[in-house]
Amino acid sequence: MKRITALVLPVFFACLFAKAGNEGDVALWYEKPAAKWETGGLPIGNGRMGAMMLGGVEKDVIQFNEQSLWSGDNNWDGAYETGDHGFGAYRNFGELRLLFDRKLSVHDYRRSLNVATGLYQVSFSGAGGHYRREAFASHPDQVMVFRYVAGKEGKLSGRIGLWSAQGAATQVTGNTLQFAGIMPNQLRYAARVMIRHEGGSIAVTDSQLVFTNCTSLTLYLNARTNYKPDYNAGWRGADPLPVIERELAAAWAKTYAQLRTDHIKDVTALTGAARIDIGATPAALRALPTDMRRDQYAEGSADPDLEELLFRYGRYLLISSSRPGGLPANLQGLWNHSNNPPWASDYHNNINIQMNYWLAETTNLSACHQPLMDYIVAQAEPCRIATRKAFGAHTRGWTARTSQNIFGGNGWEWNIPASAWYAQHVYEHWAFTMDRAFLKSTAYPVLKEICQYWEDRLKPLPDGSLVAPNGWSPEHGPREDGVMHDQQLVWDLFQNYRDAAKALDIDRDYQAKVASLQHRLAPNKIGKWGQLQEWQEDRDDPDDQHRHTSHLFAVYPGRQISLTRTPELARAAIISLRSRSGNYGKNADKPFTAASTVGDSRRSWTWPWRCALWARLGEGEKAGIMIRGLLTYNILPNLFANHPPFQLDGNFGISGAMAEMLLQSHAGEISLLPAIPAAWKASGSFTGLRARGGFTVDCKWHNGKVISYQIRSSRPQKIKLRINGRLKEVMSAKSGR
């Protein structure tokens, strides 16, 4: 047996994981203030509130979100409905705008947002000497704080205001700006700024705060709602102006250095966790802002930092999106503009939530997973409201729809596996975690009782096999019985309860039915090109190039086809991908590129599931051409994914199928650059990925091949580890925390 060494780093060096000299290794960065809100917005959040920066010189406009600030009502009757007396959507709060008297001829400007630090800074030149600004959305402190400072020779004069995108009057007095009221659905919402200002004066005129000749402002921002996810309470908590203002006044007791630096130390703890090194990027190249960058990307340079920045993008929108206690990170994450975004910017539970947690787990976040554990239980009652409804009233357990909203809402087509794919998520985190905690109390009765639902569900054919009935490829094919998809979520259900309950010796007359159930679950097939079969009759089309790939969930996110336990069916799945990636049929002898990827598979989220799939195929070179078409076609200026229009679930995913390239752990073992394209291969390390059975990972390499690696856990364990194209048994390290 080995052992093996664990490598423990200060909590110190957290966030100094950029390569020495070079910000933007770890910021995007710009030379101008950004024209438009999607594109060239910067994000800010801390998991529950959130603002986008636009930079502006003369006129900055701050826009700013609340994660609970939603239209529409308690639905769980399953009708789908628009406005605000029905489903509903996710609203936009609010702006703070800051009207400068003084035109300045600016020179050097640079706006950047540090993904390490989560500190967003604006800087140029002008008349009285260099001006500089900075923003956080502070998690300890639950406000999010603004501060601009003026140059040497310069002061601040000019108007802020407060505007509310719901209709409510700001009222002013002395340093302060708020406004509350209450939406349609009886939701109740309020904002307050509050502001601190070095020389000069403050005074109120007509609702706004008029600033003369100060040399720095510090603007405190909080905005809440009432909303409490508890469908016994009917959704309502709290009123929300007296925590903002016991949290404002927290605040404002500090310094601003005090809350800068326990920002910092809150982020770093999170985005230090993890890293990657995939190669080094021209120096040349990497002194570009990020839009141009990316453009050089697109026509075809090798940026290997930038793959890298794109990976910690996505670590970052999910920590500043995705919090415990909070809501989970919705379609567009937690910024919206809107009060009518695309598909209500709510919970798809076809894809797009389910990737949006895709990276948690494997890339060291499991407290940005929470939330998402926390809507699944709190929706759970509604949802078998909704189920009886419409399966029958004695129904039991729970599924949704498609589409679902914060207050028990089921929009759009039924998506009759959804709640399976839920607890896929809930198992996985037991899986990684090995928290028997959350096993016991949360997630062992969420499997048990979607279980229950497939149990009663599932339709006998003649031969005794089971099929789910009335399924849908999502957003492919008709409804019918056995559509693969849906095969291979109850299977990957079936076989995480088992998992569930072995692990805590419970419900053994159950477990034997479930596997009982899962044994005769109608398996994979294989159709007559070679092809993993989407339904049970063998009629897939070997030219098709459709966006989803649901028949592909047994590979990834799923794990019931593998290259060592199921080679022939893997073998199967290759050919199903090519065919959806155009690279099969009458395109056979088409090379395989991003370009080659055209029209309907060009979309945000398309490119990270498969490039996710690849990994798992153990086709490396694939999966990089995954990353090179989404950051060609599909990721915006501000480096948001696009989908079109833009969704935040293709940056999230892209993070999580990048750290499966690098560390597989759902085959029974640890696998160690299972998926690593050539242009990865020089030399590169990654330090802090997850595998599950609660390990911590670091490994480095050199002409693609690992030379030296640490795996860690809370005790010491055996191993299995494929390293080198070799499988052997090792023992992990004893955790240092």
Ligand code: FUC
The other form holds:
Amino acid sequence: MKRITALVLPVFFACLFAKAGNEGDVALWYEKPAAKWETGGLPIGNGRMGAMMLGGVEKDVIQFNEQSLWSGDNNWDGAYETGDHGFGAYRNFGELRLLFDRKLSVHDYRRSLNVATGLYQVSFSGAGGHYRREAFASHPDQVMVFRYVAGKEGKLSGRIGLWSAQGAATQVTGNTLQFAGIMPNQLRYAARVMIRHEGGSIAVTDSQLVFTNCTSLTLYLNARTNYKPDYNAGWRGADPLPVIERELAAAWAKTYAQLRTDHIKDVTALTGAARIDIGATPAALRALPTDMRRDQYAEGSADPDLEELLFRYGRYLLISSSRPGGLPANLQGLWNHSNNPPWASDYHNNINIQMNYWLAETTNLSACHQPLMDYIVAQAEPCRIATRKAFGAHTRGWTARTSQNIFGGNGWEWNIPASAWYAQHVYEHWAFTMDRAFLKSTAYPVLKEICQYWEDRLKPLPDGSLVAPNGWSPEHGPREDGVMHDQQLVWDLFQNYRDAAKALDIDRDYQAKVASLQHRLAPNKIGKWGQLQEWQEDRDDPDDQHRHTSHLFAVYPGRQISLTRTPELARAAIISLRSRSGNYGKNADKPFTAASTVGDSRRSWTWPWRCALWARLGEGEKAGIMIRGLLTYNILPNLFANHPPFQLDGNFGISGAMAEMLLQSHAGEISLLPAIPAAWKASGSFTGLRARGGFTVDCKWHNGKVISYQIRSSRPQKIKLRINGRLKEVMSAKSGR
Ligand code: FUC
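Could you output the structure for the form predicted together with ligand FUC, given that the previous block was the form predicted on its own?
Now the complete complex, all chains and molecules, led by this one.
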């Protein structure tokens, strides 16, 4: 049996890369070490813990994180104080520092991150032969592993240090380095590294570990805190050290090859679940390192394989920073080398945390969505308390301020429809998975409670229609009643509630009540220049390029406005969206290009949102231009999305938006290739994308026309399918899901 596995696995992985035929299609690679952490570091992560790999030759610094290392007080409700106390911030955990004795003149340096397997590799040649380094963050074994191999025997000598970014002292004994400490907020943290060597010797000096004449070194790192996602437990659980020791001992007992194989198996099951092929890049361009390819792309080259890599990278980053049982991906995923990161590297809920998950269901990473569900449920109780304090002691339900942390903390500025937007995520998880148990136990109670919040809060206008009071089209308008963003979010919440209750066939009276509230909501309006209004008053400026497209929520990720069901509103949305990209008002006659989106509209996350909006509005060309805009203006050499500073919402979001160009499932139908640009049309395919209703879809096209497809679900079902310009009814095939 073992022998079969040994044979089958390499063949399996060879097949995995065979289609690509070029590592550059599945890997980011460079000919130099990273110049800077933020622009050049390559991220690995197992959902809970991660590291940035800088690839230094003589000095290799591995900066690492664990997603629960936060400062700040429990259940904070107030100003955005991001030091030791108050709201706090997501913190740097520490660094592993390897200093090699030998000064090398190095050639053939190559540093890469394979986003299909989650393997990071460095190789170069020097006096010690061909040096190889490899690293991965194992989810199944809960350790990060770093391996250093010299080409010739005994050529590795130097020192290893472990440094805590929170001030804990490092102890070194035998083959182990370790630190443990307590943050001012009483959060306990610890990290331990165990080192195995082949050849030579290791010894302890000056709180470092000295290695002499080794042929290989393998370092196993685990870091944890005693964070527990439980308000009633004061957000603290058991001491982290015993868990760290147990996990490290288990990993130590396995061979490197076993750890590596188990890691690759775990990651490829997720990365391989969905693929896209949108065209072929000329060989000369494909042969370039990633940073040079990105530069060429920014100069105007067509590089569909780089766009595919960006799609894969967003999925890789989610797999690496959001796994069941852990916390959701924050503004920086989980990679952070600062104790005072921008916006505390927190959870911002007026676009950012939502966008982090736009790819989760559609690109077949539903399990990676789970941390967001758990977070919503865990934070609800402190949010209820803060909501009652802000909105009255008798308020039912809850909402949140824009910035949230992991200890029930609400920081900067109330975002009144935040919880309605969160409710969309629990609903979508059900809509894509058809997991009835989840719907009943988790999604439904969240949806109902937030409906109650709005039932109490909506304000009647003299004509009897209802408005959300005191809203704020995020970060744009002044506070006022009935801003369209809020109206649309409440509509979406009510619709999601109604569909959930209907599916469960419960609470019929409340269903009727919510339906009548939804019916009375003050509707979307078309303004004087044909735009979809952002506010009740018709005062939108056609030359305004504000970054938020909050009033287009109803188009995406909402579902109130669609080309087929509300074509007039969809047309108005097109005008609004053109104006946000500098293609209306005084520039109405100029061509629509990535360059016309300027200033505040060039952000990490603006392009993906607009890309998905154009996709929903059936404009493939413009959606493609949004991908070009992101890659041209807001992507760093390591392909991190750059707000600036770097902020990963753009990476997650663009994968979700690209999926939306290829497959849509709203407005009562599944649509194949709803919005692809001319550049993708020649031929292409996708496999494993997901549609609402529990469907998995594969598709192949040629000259912009679908030539074959398969739609699978756990039991065959009738579907309305929009394909090659026609709407027809088909049956899904039975899958094993
Ligand atoms: C929202 C956005 C900003 C930034 C911040 C983290 O407030 O308006 O552009 O992304 O989140």
